[in-house]
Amino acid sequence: MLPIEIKHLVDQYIELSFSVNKNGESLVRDQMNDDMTSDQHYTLRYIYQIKSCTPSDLAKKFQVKKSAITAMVNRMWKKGWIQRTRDEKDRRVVYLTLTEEGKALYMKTEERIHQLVGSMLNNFEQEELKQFLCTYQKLQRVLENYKQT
């Protein structure tokens, strides 16, 4: 590929990356509620699927130092989402899962934004979606590889 034609690509990627991210995240915000934050519902999200972890844990998945975990955790754990429970065998350790009214506002959460992404999806042909969701899952192997590297 020439370079004049490696540039277009890039800012052509550079422009649909920061757009799609920016519409979309603004489109889900919209479905949260208004005391929650995109990080927060991620969490929230997270813990209600594997059911219990760590704040390291939540540190290492999504990709923050441990301490900005820290700060979330405690305005979630005072807005009574979530509940600390210590290791019985090392009360060092402290395991997060979700109160009924976590798992509560993260159900009437998760609908809103299903019922907005899948009206969205209603606007692609089933092939399109299959190969655009290839694409994206191939596009995270390169990121993710790029990041090891």
Given for the second form:
2 protein chains.
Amino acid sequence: MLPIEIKHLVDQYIELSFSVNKNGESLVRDQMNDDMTSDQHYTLRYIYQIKSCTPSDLAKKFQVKKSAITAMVNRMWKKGWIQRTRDEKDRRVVYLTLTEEGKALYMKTEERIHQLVGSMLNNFEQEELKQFLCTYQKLQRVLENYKQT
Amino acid sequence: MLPIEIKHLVDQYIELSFSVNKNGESLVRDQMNDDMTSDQHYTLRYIYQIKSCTPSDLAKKFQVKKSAITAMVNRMWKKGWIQRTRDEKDRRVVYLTLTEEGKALYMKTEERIHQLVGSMLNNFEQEELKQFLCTYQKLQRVLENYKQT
DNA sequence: AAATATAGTTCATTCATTTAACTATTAATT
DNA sequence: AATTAATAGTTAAATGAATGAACTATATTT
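In place of the form predicted on its own, the structure of the form predicted together with another copy of the chain is requested.
Then the entire complex follows, led off by the chain already shown.
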């Protein structure tokens, strides 16, 4: 590939990922209750899917320090969405789970987000969408590898 | 498309956009000076490209309230990266431009980010990448339309 | 001339994040 | 077995990012 052409594709990717993120985040936020933030919803989602996890798991998933997780979990714990339980065998470890209220809130919000994203993705042919997601997935794996190096 | 298949594609998109964003942001942050944040670099980029803009332009681009922009511009102005000048004809309007220091800092950081993104995108065939960016662009336009509604 | 709209700022509050220091517990080493 | 290392998590102080409401100044509309 000619360097100048690579440069153009890189520019395009940088610009698109910026604006798709900003606009997407903004639309997603509109689907949420006023007492919840995007990060808090993502946290609910992760714990809901995996049933139970540790603060360290969340730190890795969100690419932030553990102290940031402590703070976020505290806010969500105060609102009654998350529970903490100690591991009996290794008493350093904390398990995070959703309360019934946390689960209910998650499902209500996630339903709205699915509606939104679903109607957006409806603008694409199935094949185009599948191809897009396939490349997106490859990109994710490339990013995973970069993290380690 | 069968509803269940749509649901799976939506799930996949939500998961991928989350993790690509978080990991990507994290890698991009690693390319930056310690006295700069991602948002600050994006701000430098936007002003650099468009030469001059108003706080309202930035608020629209970043999808935040104008008061958030005032705060961010203040932080960057204190560091000597941004200048403010009043429009002589309409004295309500403020134009933001980069100082020489701001430009130099932007170019240095952007160079590193381009290296990173370039070497990431190097993992893809040119055709696959072009197709991906094409769909990404369509997605951006879909999002633009949603904002208005 | 008065009322309304626009551009931007200020202020108080909340959330998100990092760094450094710390507690408690477990694992490794000597 | 006792000491040292490492691990999991929290606390506290500082900074950045975002909102909403109230405000100033200027322009536009009626």
